[in-house]
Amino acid sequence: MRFSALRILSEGLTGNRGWRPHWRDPEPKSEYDIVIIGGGGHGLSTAYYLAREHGLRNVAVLEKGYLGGGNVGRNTTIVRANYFLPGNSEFYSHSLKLWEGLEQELNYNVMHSQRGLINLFHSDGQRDAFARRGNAMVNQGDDAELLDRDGVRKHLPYLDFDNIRFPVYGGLLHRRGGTARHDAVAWGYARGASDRGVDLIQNCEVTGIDIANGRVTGVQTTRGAIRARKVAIVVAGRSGQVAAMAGMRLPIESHVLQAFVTEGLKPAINHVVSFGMGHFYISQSDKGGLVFGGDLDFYPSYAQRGNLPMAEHVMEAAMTLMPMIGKAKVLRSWGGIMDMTPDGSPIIDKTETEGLFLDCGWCYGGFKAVPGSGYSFAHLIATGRHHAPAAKFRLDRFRTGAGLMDEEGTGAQHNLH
């Protein structure tokens, strides 16, 4: 079934009555060649480019709850490919030009929507460094601009700009930066795995992890055993809790971050707008809420709703940047288990169980690397090989401390995050 304006006329003429599921619900089969534990955004990329990429159609996705459940629909749908480090860097900007096509290839309307990014800067050594970030943009391929305080009110003309504690004294427009619509982007990986043969159950928790002779065998699910050559775990939040059902100890805390959502509003916020200091970023959705959140709760937790203090330096923060927002009304907040790592940079790689796999720590990376994340996965996965954007995602780092990756600027233990 593919979407075009003419059968979506046909559709509204004919009562809505031509649709089809979106993908099947099989029953688990006894045996796959690989399974994958996580039915999420980078689960469902990472099934649909096994396919896709390299053939491999007799997969299973397992997801314990229901597709797109988790992380992938509880964030602020950010995309961009603004890193600096070596290692995040290509990653991200190889995210984002799949980013690009992605509508186009999954006939799947995700609403991308490249409105524009602005990092904001409020010191002299702010802009220093935002200065060599654009720098380090640019040299990967990306775009980058440094503006100005009279640059930055052009964009953004609602702003504070005389605050007295954070006066702006410019920002970093990142052009092809924006959004996605978070459950579309899932749905449409479900889709387009479906269509080519991937098994996605539902409602499906997985209880154990076989491995004989050092090699893993199988899962144990609430809906039975499952024998596969190989297992792949990409369960985000949760990836600690499934790992240590291989006997391992991943070097992952989890940790809630909290977003929002108000009432819709007439068109104000053309583009996201990220105050570092404030560590708060929103951007309006195409409904006319105003899609916004702030840092992490700061206490390991495995919760979905978040706490009120930190909902209150949320709010304190878009009013200390945008005073214009202070009547509108918060409908619903949410909240993400974030899997850190203590350099703040992803892992994509091979255990020392022959084959399992591993992808998780993405910190608050998650969203916007799905594209990214799937497709090197599933070369991963596929070949034994790890693709070149994603090479430096090694486990080992962080036993050896070689290649550690701080993009997060926050040292290489967990309670500085």
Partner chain sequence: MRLKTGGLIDRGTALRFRFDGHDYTGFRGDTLASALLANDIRVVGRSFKYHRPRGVFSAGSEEPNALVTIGRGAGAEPNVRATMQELRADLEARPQNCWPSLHWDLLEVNDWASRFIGAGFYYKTFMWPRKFWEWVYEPAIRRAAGLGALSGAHNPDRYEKAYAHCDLLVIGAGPAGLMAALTAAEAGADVILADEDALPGGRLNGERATLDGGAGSDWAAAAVARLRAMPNVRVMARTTVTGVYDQGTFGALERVGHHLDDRPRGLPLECFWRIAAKRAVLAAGAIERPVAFAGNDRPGVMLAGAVRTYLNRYGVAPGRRVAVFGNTDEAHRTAADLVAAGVHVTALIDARPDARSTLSVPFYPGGVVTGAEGRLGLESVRFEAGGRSQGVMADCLAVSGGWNPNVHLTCHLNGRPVWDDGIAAFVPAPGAVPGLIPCGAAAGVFSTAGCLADGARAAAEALGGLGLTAPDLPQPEAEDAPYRIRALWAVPGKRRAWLDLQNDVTVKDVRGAAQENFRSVEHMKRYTTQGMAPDQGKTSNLAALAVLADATGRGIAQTGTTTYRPPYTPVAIAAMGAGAQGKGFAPERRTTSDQASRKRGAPMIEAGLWYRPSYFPKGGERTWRESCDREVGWVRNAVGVTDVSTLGKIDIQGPDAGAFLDFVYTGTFSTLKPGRVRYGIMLREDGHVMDDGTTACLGEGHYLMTTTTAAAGPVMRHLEFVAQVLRPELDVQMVSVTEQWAQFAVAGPGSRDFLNGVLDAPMAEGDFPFMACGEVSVMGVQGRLFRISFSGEHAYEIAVPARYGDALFRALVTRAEGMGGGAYGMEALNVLRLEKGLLTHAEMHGRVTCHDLGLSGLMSSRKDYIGRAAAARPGLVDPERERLVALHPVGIEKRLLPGAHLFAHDAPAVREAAEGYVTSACHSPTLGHPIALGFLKSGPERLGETLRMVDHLRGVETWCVVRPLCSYDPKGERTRG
Given for the second form:
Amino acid sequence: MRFSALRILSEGLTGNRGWRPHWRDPEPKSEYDIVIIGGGGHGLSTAYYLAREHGLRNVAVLEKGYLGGGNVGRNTTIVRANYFLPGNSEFYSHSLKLWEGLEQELNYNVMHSQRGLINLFHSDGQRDAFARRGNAMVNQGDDAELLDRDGVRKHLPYLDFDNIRFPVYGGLLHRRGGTARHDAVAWGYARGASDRGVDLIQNCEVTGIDIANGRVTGVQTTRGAIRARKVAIVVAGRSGQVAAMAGMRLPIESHVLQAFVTEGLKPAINHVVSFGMGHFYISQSDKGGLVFGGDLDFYPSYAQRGNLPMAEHVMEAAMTLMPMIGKAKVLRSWGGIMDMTPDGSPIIDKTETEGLFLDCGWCYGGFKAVPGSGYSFAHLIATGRHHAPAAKFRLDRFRTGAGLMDEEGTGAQHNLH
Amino acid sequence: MRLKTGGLIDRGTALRFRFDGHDYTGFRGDTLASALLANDIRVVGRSFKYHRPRGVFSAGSEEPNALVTIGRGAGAEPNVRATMQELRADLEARPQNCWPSLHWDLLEVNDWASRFIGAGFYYKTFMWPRKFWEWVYEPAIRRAAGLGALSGAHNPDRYEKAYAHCDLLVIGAGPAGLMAALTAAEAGADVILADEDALPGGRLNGERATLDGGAGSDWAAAAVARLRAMPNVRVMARTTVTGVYDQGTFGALERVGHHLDDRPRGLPLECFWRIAAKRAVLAAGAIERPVAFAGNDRPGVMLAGAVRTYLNRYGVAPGRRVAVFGNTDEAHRTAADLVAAGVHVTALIDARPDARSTLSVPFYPGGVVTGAEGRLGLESVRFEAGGRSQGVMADCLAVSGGWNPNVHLTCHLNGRPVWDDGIAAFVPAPGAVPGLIPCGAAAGVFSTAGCLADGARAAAEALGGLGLTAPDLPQPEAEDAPYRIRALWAVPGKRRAWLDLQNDVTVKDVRGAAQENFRSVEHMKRYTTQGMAPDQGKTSNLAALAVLADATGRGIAQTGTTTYRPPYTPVAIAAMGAGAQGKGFAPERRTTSDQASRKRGAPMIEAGLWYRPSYFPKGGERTWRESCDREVGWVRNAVGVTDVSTLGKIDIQGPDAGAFLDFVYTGTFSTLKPGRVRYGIMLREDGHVMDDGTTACLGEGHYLMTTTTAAAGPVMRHLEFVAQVLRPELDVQMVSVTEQWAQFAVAGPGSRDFLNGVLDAPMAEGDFPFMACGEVSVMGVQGRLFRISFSGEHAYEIAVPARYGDALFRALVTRAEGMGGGAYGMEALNVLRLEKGLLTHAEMHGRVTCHDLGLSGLMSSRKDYIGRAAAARPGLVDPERERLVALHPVGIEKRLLPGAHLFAHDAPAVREAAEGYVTSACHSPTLGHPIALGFLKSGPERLGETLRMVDHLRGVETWCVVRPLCSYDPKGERTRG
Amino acid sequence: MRLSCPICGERDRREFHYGGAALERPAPEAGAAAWDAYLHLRENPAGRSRELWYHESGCTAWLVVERDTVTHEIHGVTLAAGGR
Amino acid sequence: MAELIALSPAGAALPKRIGAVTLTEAPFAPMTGISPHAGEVAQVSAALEAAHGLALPGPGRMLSGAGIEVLWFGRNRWLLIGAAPGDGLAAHAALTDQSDAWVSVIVQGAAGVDVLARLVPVDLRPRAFAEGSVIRTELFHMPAAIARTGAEDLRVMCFRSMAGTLVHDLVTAAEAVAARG
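Switch from the form predicted on its own to the form predicted in complex with the partner chain and print that structure.
Following is the full complex, with the preceding chain placed first.
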């Protein structure tokens, strides 16, 4: 079923009885060419691009809960391509290009809104670092503009410019940065994949990965054994547990990242804004809620919830930077489980087991990567070759020290990126 | 309509207030909601999506409809629940989400178009043309969405945060909570009793039921008074426990100033409490749920318990002709209270066919309401009873679908409530929160007597855990009616019946979601937005679940719930972020020379938490560059003084101190002799550079390490880690002495003569050679002198106890000025170090190795040290890595910009061709042109090569030549001389 | 969240700094695989884990904390340096 | 040559009386950090007792003598206030001069506990924090040491460089407490 205004009109006039499921709910078959473990954003987009780009339709996505129930449905919805290290630069650039036009591609309004992202800086040193970043973005073919204090004031007049602990020196404006409706991205890819023949199996937990003679042969699940020639692990937040089923130990520690949303408010914040001297970034959803987040709680957690110190830090950062939002009330907080790697950058790679592929380690940058990750991972699974924009996301970079992508410069401490 | 008598309000104190531009009067003890109802105000706002007129629905924080903006100007507060706002003198409230007015709202067109804009319609349209999303559709949607508006001005009000500690936190001061608190308090426990209401007592304040023959509210007031008088009890009214966190930590919001006619200066509006409790009793009561039927959102349709509260507590009849609809005895109790208050009850409709009534009101057992009519307020109700559809006039319909135990807080640590068929509701799972014991209505016990007993039981259980014994308190006599419910969620019908009033989610929306395969409860929630409004679906989630369960052919228990998350009720960012507005976000650290520097007109800039002078302007100078150039000249030609106290200073002592330093530095320090200083590099264990600095040997087994300003904290933590975790066998003690010493660099060719003028015993020839240190007496004070240099000149750093810092700085600067020099700031300091090719964290940015910095020579090969193994990884010693060099401009335009990228001279400025970047740059007055440091692939092997420097952002493209790191006195003769 | 420091008693989490999984530092010549494992690879259990925490704004002791990463329950806290 | 004049960290910002509390800066006193070498806590305690009449107090405690106090000050760390360290200590412990490193504010009055409850995440009520108790903790965003030196006297110590922020935070909290009446 194609979605359009006309369809809405005709359905509305006939009692809205014709709407069909956005995706099928098939029983799992006993064998697939490819089994994707994980029905989150990345798993669904991988399935979509396997079908769309490579014509591979005998594919199943196995999800232990409900589709899109992981981090794709619990993030702060920011979409950007503002990395500066080789590897990340080309990947996020590619991913952003896929975002641009995703609604038309999927026939699903994911509300990708390129409203502009401003990273604020608060010292000469930070300005220099952002200049380097912005120049890298332009080198890559993406957009970046360096704003001085007055430039920031023009865009964000509501910041506290006069009485703030760390005055605003300027900002890096990335006009193509913005937000999207997170759930819709998962649903759009699910619908696209399902329509192309991919089986999306919910409430199906993988309990084992079958390996014979160094080659993957299938998976054990709570809904029975499923044979497969290729198996792809895309389970952010549970990567370690699933990889362990294949005897692997990953360079990943799982951490909780909190996010917050306020009551609905009339438009107050029209960009995505991030503070440079504390952990705080914010945007306003189309529904009117201020959506904001900060840094990890810093201790490993699978609890999908956080504690007060980080929540307070985030609100304190908000109050020093933009005291205009003080009377906005937080109505809900939540946490996601982040696959934190030693350099803060992800992994899309083969494994030592033939036919077993791995896509993980997105830290807290996974949402914007959904299209790019699915595209590149599908390419790797289908062809056995790394897709150029994701070619540096190798598992062995930590062992060799070559090609580390430590954007934060905090080193091999998983929780500090 | 205000009743002639009754209620707990103070009829002697009339308060004038303003709503929607009109003046009204209420009484002390009213909420804004009760005062509006007393003045027959029915429409108080417009709904989120369809902009339907809405009225007061509840009498508590679960209120989905009556959200208003309070106040004017900068302090105006949107989305305030009228049911929670106590009336105060001259309160001003405005309706929200309506234009041009509350009664004529243009966006009511949405309501007429509702069949086209049901749940999730926006996922299916607004896609063409592509650019229209940002230009047309999204701005229009954003303007229509949202509820209230922020004032747009900086928050003008004071908020605060505080901590509290207790043995037992009792959450809720209804019958169960009061009994629990009394029991625990009598046992001697340290108790906090927190209640959301201004008037503790819970339902006792809203019901006519008696305790020990007296009014329930009187018993509650007496109990509260008794508790307040006990030294081991803290009663916190107006305090909502908003969140449960690990190990007995609770977040709670106290509304401190909202209710006051005049707020004393300094009084916060709200206080956000962090409460650490050894045990907790959850006595948060229950929330009544409505029943969905056509038009059930009309102003006048109200929860039955709320109707009783308005009658009994506020002396207000929410209508003149009231119909009552329910599926438990609550309906009868409501009708009885209405009759007792003299209000006309037009119908009592009970969904239970076997229900009986002794009231003399029209009674319809087995009946259900099928529709509510009236655009700006309820006018009539249609219902079916005995197989017949009939209508009745009513301006208020009291609805009760039963009660939902307030399980929210038990879910904050991921506990899932369990379904109880007997009361058709979810109850807390046992042990959902360690140490928290649910009781009373929150645990599904609904009679007053049951709540009292259960509160005492819960307290006894908590006391057991605390090692205390519960006293046997007498329990007051109270009603103990059984709770008989016939579950009813939604009355079937073709027209729209609302579930989530706040987000405008209807039964049709939930069924439609199921039809489109959003069958998981989470999918339904996200697709329809059910329960995602500010009330988190307090009155609607369960009915929505039931409708979904029905639509998907599952049971409610099997369908499961969505997750309740903190906060229980919305919390202002200003409350949780209290104290940070303005300068409070981080402590301000000031050096001892701070005042003197400011007095000299130096702009102070933030350096981490510290303030440091940028430069010291002199009359006639028009730009900072002129000042900076002058200061550099002073140091190069005469003498300059600058405060370096912000650098970290760590005193390290012990028999194994040398071995310890050998392990944390790449170089060897155990061979350093007393009176000598050595430069060192510290790596992280992953082989990258962490920090650099000098360490002085003050005596046998006694060292003083300096760190960079930024790394002082992390380095201290790292050293403790090494000492305690990695090498506990080493006998070494360390402590920060950063704050103890005021330390000033004295640099320049005249510095030795200069110092000899202030030292009590001048240095003899040969004393204090380069990298020496020792104790000195300066102007009568015992200090330390270090012959080290960050400028490339003959230089010293002199340290005195911080109390003398201010005086010494003033004296040094005055003396330097007398010698043709003076104070210099951070700008000059940066130029001086760049001319010498010395490092800061602009270069040591966390991704570089010793090898990249040209410091491989400092890596000892004869010992183990932190980072040694990882630094040997092939990727970290690759000669083609980006390595540090100096850059000098060539060509006509001489500009070098930090953050610019480097390319081969004929290469395009694209990522694939990028070969490095500039980290730091300045104008060198000494050399007469700009200089820079930067990282360049194979840099040191490309000396003399001309590169292209491109800064897209600032539109600069110039040429530069690769030079050795040190651009000034490369042999170091001036430093050593 | 609250942690019990063996020296200071129970304190709010905000006084502490999480310092990574409690692992044994390899010998200098243990080889690339051992160092890779120490620096990068993690058991990352969903359940009980052994971690290092630093009582940074308290007594400055480094602690070994046994903690459940799913429930956040603390099973035990000891001084990393042992008796010292 | 002119002698150097010593300044106190809080300077003219204190004293202050707000509602029922007074904030006073403690006068200058010599302070010495004492960290015993491995296994020498007993020797240090003996030497301290010999020189100053006070032993090393246990964790979280302080001892006072005539014009002299010894505070437990962290893991393997004590602070001697009021006298230069006596002979015999240096042989068994690392000693550091800390006289100028701290700003010390005496918070006096029954409401002192309520004021500090706005800033400090530890229970400072007398039943939990009796006279002679010491903690290392934080005060809003600053590292701090707090000692109960009397029934209604609390000594609050923060880094010298943060004296301005300390005074500001204490005054703000005290005003809020006072305004509640």
